[in-house]
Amino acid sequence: MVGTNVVDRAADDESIAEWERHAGWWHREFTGGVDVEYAEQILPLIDASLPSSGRVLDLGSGDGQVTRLATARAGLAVGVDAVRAQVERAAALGGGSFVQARLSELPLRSASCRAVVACLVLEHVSDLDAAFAEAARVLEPDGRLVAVINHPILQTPGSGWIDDQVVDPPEQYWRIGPYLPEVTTVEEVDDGVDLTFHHRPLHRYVNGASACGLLLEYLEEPAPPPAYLERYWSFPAADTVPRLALLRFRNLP
């Protein structure tokens, strides 16, 4: 079993405490079909990448919506989350088995899962390499890791939509800040909701997984769904900037 060092554990403790405080916000804003991006894009993307049988492990399972999806698809799914409030909420809703544990210390046997899903969680994990190592350990040979992340161009500090009314004609474009440096930030994602994010360039995910024997076999950078664009991003070129990236890795035998 792979463990984190003292510094990483302390960083994870703070992140876990943040999520304990804000679990209710997550349940209100992102589950049960409330969030159009989850309902129209994230869950369908994951569903298309799940196997039809075998155990599926949902890392950072939250209230369990991906776990329930995997249970319906493959018949057997386990959700793991380090946040007690999330595990309790998921267990109450059912649709799978749920356990509280760190992603770097998974309480599962080696080679016991056909697939592992990490949905919008890796950017909150301080020790990315330990998480990849544990995912590779619990995967069967030729098993798959499906990772959905906020696209790194979105998490680059200083990035965002620019509405430039000085030029003629006016222009709207996405500004990218310092993309290559790995940076940890605390962001206010809603009123009174501060969460830690670890910005990493896309190659960091690919190379980190590769070092653990996980081969990238598919990458998708989808355009935001129409309902999201209509509600939040009204700029004409907004459908050319991906909010998400899906990476599917295969565990080399």
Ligand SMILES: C[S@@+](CC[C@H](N)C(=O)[O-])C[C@H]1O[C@@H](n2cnc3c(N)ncnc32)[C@H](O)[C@@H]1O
The other form holds:
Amino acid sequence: MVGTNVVDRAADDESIAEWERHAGWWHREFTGGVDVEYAEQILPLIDASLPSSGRVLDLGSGDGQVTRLATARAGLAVGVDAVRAQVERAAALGGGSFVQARLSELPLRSASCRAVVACLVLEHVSDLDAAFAEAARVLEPDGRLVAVINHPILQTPGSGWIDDQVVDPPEQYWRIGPYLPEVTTVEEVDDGVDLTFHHRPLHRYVNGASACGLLLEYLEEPAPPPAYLERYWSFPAADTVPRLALLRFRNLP
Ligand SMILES: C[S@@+](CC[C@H](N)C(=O)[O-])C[C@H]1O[C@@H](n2cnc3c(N)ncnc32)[C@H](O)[C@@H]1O
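Would you mind giving the form predicted in complex with this ligand, to go alongside the form predicted on its own above?
The complete assembly is shown below, putting the previous chain first.
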């Protein structure tokens, strides 16, 4: 069943085309255990948030690494991704059912999922409200939405480490870029890999979900895992700056 939201499909077309071009990069760099943040933090956090039974829907499933985790945990999982190259790769790897669709138009019956997971995908979707509305529609009453997002306060566009050797003594600190404005940026995340991100302040996530009957019941802001700090962030106090936030919402009956 297709959702009834009026959505601006064109707004996501370019972003989906970018992911189509860069799906291979994602598979090489972030799946199959090669990314320390996924291996040490993201997948264990999601695993701990999943129900032990019922159908789990994985939004923006990529190559299906979260879907497979959900299948192992709950027994039944479906991955949805708008990008053909992602769905084909996920289907080849197996461990769940995979469907090509947008978050704003989920091809699932209402109240048919015990849990919905959205791991690092909401930032790529232009219509956040449509994504929440669809997640709420397909969730059973009391079902949960687990969203992992780039930390919306600390990872704003323009954030990053400043290594100031001009002041005496030198200072190293985390600069936070403009937080309140909602902005869309195209970022070069690797050589030749440009992706669209939508920055939104935290209240947009909490209130957008709430407007669809999804109540925030748990928030986690983990320190970057040790292997990540060792490999990429050798700054003092780097373990005080979260990169991610996990939000768990309950679908009010
Ligand atoms: C950062 S990857 C995360 C993949 C997966 N959730 C994981 O954690 O391994 C973002 C995924 O969202 C998908 N995506 C981007 N925009 C989408 C949209 N509008 N609807 C559905 N999927 C989308 C991309 O194809 C990509 O697979």
